[in-house]
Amino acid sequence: MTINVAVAGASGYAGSEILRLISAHPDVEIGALTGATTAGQSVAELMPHLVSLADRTIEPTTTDILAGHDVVFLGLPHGHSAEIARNLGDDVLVIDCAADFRLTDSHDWEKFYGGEHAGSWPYGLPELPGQRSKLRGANRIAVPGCFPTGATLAMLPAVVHDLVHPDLQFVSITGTSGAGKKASVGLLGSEVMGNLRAYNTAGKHRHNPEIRQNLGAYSTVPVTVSFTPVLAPLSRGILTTATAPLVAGVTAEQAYATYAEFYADEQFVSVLPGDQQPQTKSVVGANMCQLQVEVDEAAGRLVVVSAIDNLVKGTAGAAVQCMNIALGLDEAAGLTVNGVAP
């Protein structure tokens, strides 16, 4: 069958990456491409790397233009998805790449995002236990945040199998595209090149409650999360180092074996062998999360490093993966596990 797909926010980083992926999807026909400030401009002007769509024009983001498609991807700023989704029928699969429907706790939404909480949709991280059954046949899906994807996959097996006490610490080094395609002094090349800078530290980052929500659902005791993001001079990629206190008696061999078994059937998660470490350049363009699992015996802590492309497994790839599951297609359609090198 052929799926007719519209992309709102098509000229942003998330939207353009969705277009790149679905352009190679065997079951997709690309319908409307919409934007706000870029309406009326051509894909050739805005996204010259999308050669196969060069003759297409960005239209205004309105319900009338988006209606009538089988699938609508929303690559819009936070707070803009709810109204559009309300006006699209239940026969349309709406996949939101913003945060509007990720959080189940309205107090967390109001604290970290402000405004009225629009509710929650099925959460688009298929690797969570039992999550695929919630995504199959769904007509509304909330794509996870990029940081929560790398952090959750890094600590999920340890929390599920009680390898650690859930006092979880994450440090994530990220490229600039995670901030979106907007003008900002702090993201200018002169500000970023040759520099590393932590930001939204000490629990202030909006992804804190999402990480806590994801992992807390699988813990028998309350989970604490300390998350520190660090901006690096990269266009894309997130390298996360996750640590937690080990439960007494857990060995390095047991920890590695637990992770290897947990992700054995997950085609988009790779537990690396031996001492091989994840690196962001290995996952550029791939819908892949690479992991390495170790035990720091002297500190009594589990150490897990994850690498993802924030625009693929962290956003657009996850969105396409979820579409495939919801519609009963091959989960890997339009996606690749292979990165781009050098």
The other form holds:
Protein chains: 4
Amino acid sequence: MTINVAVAGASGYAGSEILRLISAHPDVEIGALTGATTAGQSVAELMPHLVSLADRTIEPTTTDILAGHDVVFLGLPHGHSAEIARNLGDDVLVIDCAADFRLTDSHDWEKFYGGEHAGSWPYGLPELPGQRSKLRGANRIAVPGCFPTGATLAMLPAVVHDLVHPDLQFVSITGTSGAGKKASVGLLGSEVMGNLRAYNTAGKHRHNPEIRQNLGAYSTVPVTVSFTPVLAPLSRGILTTATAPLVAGVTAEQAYATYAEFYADEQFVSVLPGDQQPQTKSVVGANMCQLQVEVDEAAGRLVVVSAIDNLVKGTAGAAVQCMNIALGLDEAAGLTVNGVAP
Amino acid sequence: MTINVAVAGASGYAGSEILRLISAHPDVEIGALTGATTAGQSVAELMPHLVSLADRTIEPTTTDILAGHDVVFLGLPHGHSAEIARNLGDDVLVIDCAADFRLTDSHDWEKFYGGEHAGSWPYGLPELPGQRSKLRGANRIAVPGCFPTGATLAMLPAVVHDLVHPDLQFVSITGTSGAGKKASVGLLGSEVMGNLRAYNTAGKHRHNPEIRQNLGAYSTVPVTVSFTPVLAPLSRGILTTATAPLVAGVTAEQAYATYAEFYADEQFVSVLPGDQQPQTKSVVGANMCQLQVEVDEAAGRLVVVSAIDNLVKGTAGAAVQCMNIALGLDEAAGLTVNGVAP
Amino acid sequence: MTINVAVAGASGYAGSEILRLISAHPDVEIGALTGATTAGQSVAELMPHLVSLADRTIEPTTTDILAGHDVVFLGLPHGHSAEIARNLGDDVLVIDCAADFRLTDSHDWEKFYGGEHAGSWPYGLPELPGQRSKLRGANRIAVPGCFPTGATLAMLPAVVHDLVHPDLQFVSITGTSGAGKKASVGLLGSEVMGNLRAYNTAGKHRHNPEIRQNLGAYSTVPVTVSFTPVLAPLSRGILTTATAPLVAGVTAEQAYATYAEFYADEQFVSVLPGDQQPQTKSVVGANMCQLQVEVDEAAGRLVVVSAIDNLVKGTAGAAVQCMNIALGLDEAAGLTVNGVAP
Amino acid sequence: MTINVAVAGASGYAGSEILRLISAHPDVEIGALTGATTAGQSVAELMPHLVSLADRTIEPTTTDILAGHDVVFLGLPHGHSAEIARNLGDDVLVIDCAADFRLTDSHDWEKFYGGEHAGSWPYGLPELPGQRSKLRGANRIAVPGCFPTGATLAMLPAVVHDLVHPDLQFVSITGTSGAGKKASVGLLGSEVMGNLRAYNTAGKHRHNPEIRQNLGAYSTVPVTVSFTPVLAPLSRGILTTATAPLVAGVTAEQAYATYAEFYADEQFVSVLPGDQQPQTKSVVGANMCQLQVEVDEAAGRLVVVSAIDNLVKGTAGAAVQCMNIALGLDEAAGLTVNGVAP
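In place of the form predicted alone, the structure of the form predicted together with another copy of the chain is requested.
Time for the whole complex; same chain goes first.
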């Protein structure tokens, strides 16, 4: 079976990472690559690392060009997906890497993104309980945000199995690629190298409601989310530290066993053995979330750390994983669990 | 007035940073530089950035060599300070950058460091209420740990003025120089560049009791500390994110005003205006702690971020600041508030 | 056809990169992984990025354990390969990533490495004219050094086709992984981040004679090599700038055309179009050498820049490519030309 | 004596580094800070590392605002200096960090910069033989380019004392701050971290003629310059490797002694002892050029490596040094020779 795939927004970081992955996918034939300002330019100029596609040219992002593919990945800025999806038939699988269709609550959308809420699509985090059945055969999928992926996977077993009171604290340290390939003084190498800074603190980041939505769905009581993103001097990777008040009587062994069992069948989540800590470098280029779970007895808290590559399990890898599930392919096709380190 | 100063452990990162600072101090004459394994080597070999001292040679760390100076800075591994201090007269000001004399509670010492507790010296964080009077004229001073400095300054006004319930969550992201100048595979450039990893998580880090001690002293109720250190790919800098449950009714404006007023007279702490976030790069080489304070209403939390250079306000700068206070010099002599950026 | 492969020195950077590549090789079954000081430890502890092999344990490097495999990759320090190879039968393909069997001239060996010269094996740079026929069916192969790979590919067409007088100047800027996974103060993250320094300058680097040997073989007149390696703050990658006096009358167009034609059939060398410059980031994780060739008319020089990943085309990728050629497999099996960027 | 100083282009990297230096200059009072697009913004917003000037506001760059100062530093894009200088009286010392007045040859200007040549001012590299006398009392000074500073100091003694045939090869590896504080996709942290790339190769870089002019002035035969700049992942620093064919009979000892003697009286140039190599990290924030000089006998070449901080000895430090000379102050006032490392 050969699947014909188009990528819109191909020259952005999400788009180009999808291209890197599907160029190694055994069942995929790469069709149209489209862009807005980059239309007319070659892959060689824009993405010199994608040597196998060097001769390809970016076309404009139009319905005509995207139509006729089996799958269309959208790596566009927020707000553009709805119209494109509307014009593509129900026989086309549309997988959206933007936020447009992630939130189910219109108030959340309006508060954090503004404008009219486009609706919601099946949410592409297959590790959520019961989620794979919603993705199988789906023709519209919303890929999760990068921070929500790392944060949700870190606290999901604890919330599902009532290990903690859901007053959840997340600090997520991220590389710069999450901010996209857009010229900006604050993201210049001169500014970010040797530097650490928090941003969109105190509840302002748009990924707040998405984290709350994901974990709230599995909690019997309302969840509270405190989320602090920090920019660090690396290209790829998100390390999330997550803590919450431990339910009385839960031991470290119980917590670890709960996590290990929860993710036992998940090939893209690894609960690390012994006292090993997740490292973002271990997951560079890999569709993998590494986790460690501990109990801080003195503080009465569960402490979980997760590591993902924001461009892979955090975006493009998740998108390909969802395509595989939706189309009934091997869920791991085109994906690797091994990182590029050191 | 010329002060004759010796530095023991001169070729370590703390020691060499003290040298960098005091080589620009108007009142200091640099005397003996001592080391253990580096004795006999030149500054030019060991610290090629200290051009003004290039011709100096490291001597062995002995009482004989250190005696006869007005001030002796100790930049030694934990456990060596007590014996040296005992052999130096009361007329010598000894400023210890190790942990040996920071903790007042023997149980804390035994639990986190092991071995016998050496006692405690005046604690070199002048920004603690009432602390300067204890440092003036002191002849023994314990320089705070780097993480406790960033964490304490971040939460001190909130604890002193009851803005929060003292169930305190700290995540501190640090550069590699805090780990010292000691060969180690885990700290190789190949391992740390492009990488983020937490370590000594879930209450295991030795700086836990020091943070608790500092803030607990100003709280009417027991404080709980959750502290997660994260290693990031930069040489210098600690960014600390601190959150705690807000006391009902405290507004963002009140919180900000409390912090601004608390530190109004402190030249080495800057509460940033508007929505500016602290950046570690802004304080590289500077004896400065930058702070921002906000309220996350949805999460019901105070959110504070602090940035320091772990080698300056976090160690060597604090040491020089304490020397200045102890000897009645201008507190800012030899120190700058301006960072080396970009 | 399934090939049973062992890797000696599996936990070093060369060894672990071979593992990363062959774990995705369609024809390879991974057999014994061996090490010296790491024997008894798990892959999960030593190489947490190799999730697919996490459960494997490192065994001691002995002939007994390595025997019985179809292919043995050696990722050992210099000086250990000869004895191991002697004890493995002629039916075992031994591919050595150390320098032991690269040099054909005993004087060069003694001068640059010292000790007795072990001899020479077929040299694993298939892009050398006529070299593939020597590698097909070979049972012993010496993988080139990382610097010699980048330098040789940069100047080979110019030397073969007499574009330059062979007074060759190379400056190669390298990431830290080329120095291996060995604790050392000079390679600490604190020392290398934000830093540039040359080393083994003025003809002292051991790769000098290898570069001279490679290019001298295709020159009708003696070649002279000036080679300056520089350590830069990144993990992976070598950028080589190569210049030499242009033969009178050679134009930029001729030079470019010569290079393009020379490498036209090489899938792992790419002469970049237009004015694009090679970037090391474009080849991270890829078995690829990117090149640009220009003429500096005012200086009368050919200017060539090459980029490789020192651990892939510079070591492990070359090793796998050679295995593929030796065994008659698809030369590209287990290799990718697409880099992991950004 | 108090000198009133204005800085035009104060929020750029050159301008802000001048501010950092003169804020510690004992004789300077900082007057107007001006900018184009940043006029009206505060130092706190634009340059949060300059805490001592946080309350200052950027004014528009006009003659009215700049007039009335003793010294005006210009940190503007090329092409703006001539008009401003014309409107400032001869009693104002104007020190220009742009290229406008560096070149003496109009053809060079037109070829490399285009447009009309504005003329030339005394060239601010005091280490050139005889140059200090031209700078003393000058009221117009052109600060050298960053690459020409590192390259010229590396080869100057060799050219002056005929150690080499002046067919000079320079490869200069630079941090990103040399490219300025201007939004650009190619300079994003995501693009530069983990990356090395050459640019303006093969004689295209504008600093080519300046290097040739500097060294040609001291050569009895025409000099040829091959110059290759490489961008590396660090903020500050230029490491230059310089080689040239050795004049027959010159020994390593002679070469070293020539350099050591040549720079013996220069406090801002250090010829390193023994086998120490310059490191850019050693000179971060320092007005210092570190050098090493060797002979590669096999290649018949002199090999010199120099390290500077492009923003200090390469720009702002040189500017302050020139001001000190011009006004008869201590040449080292406001400058340090000690770098901020690690």
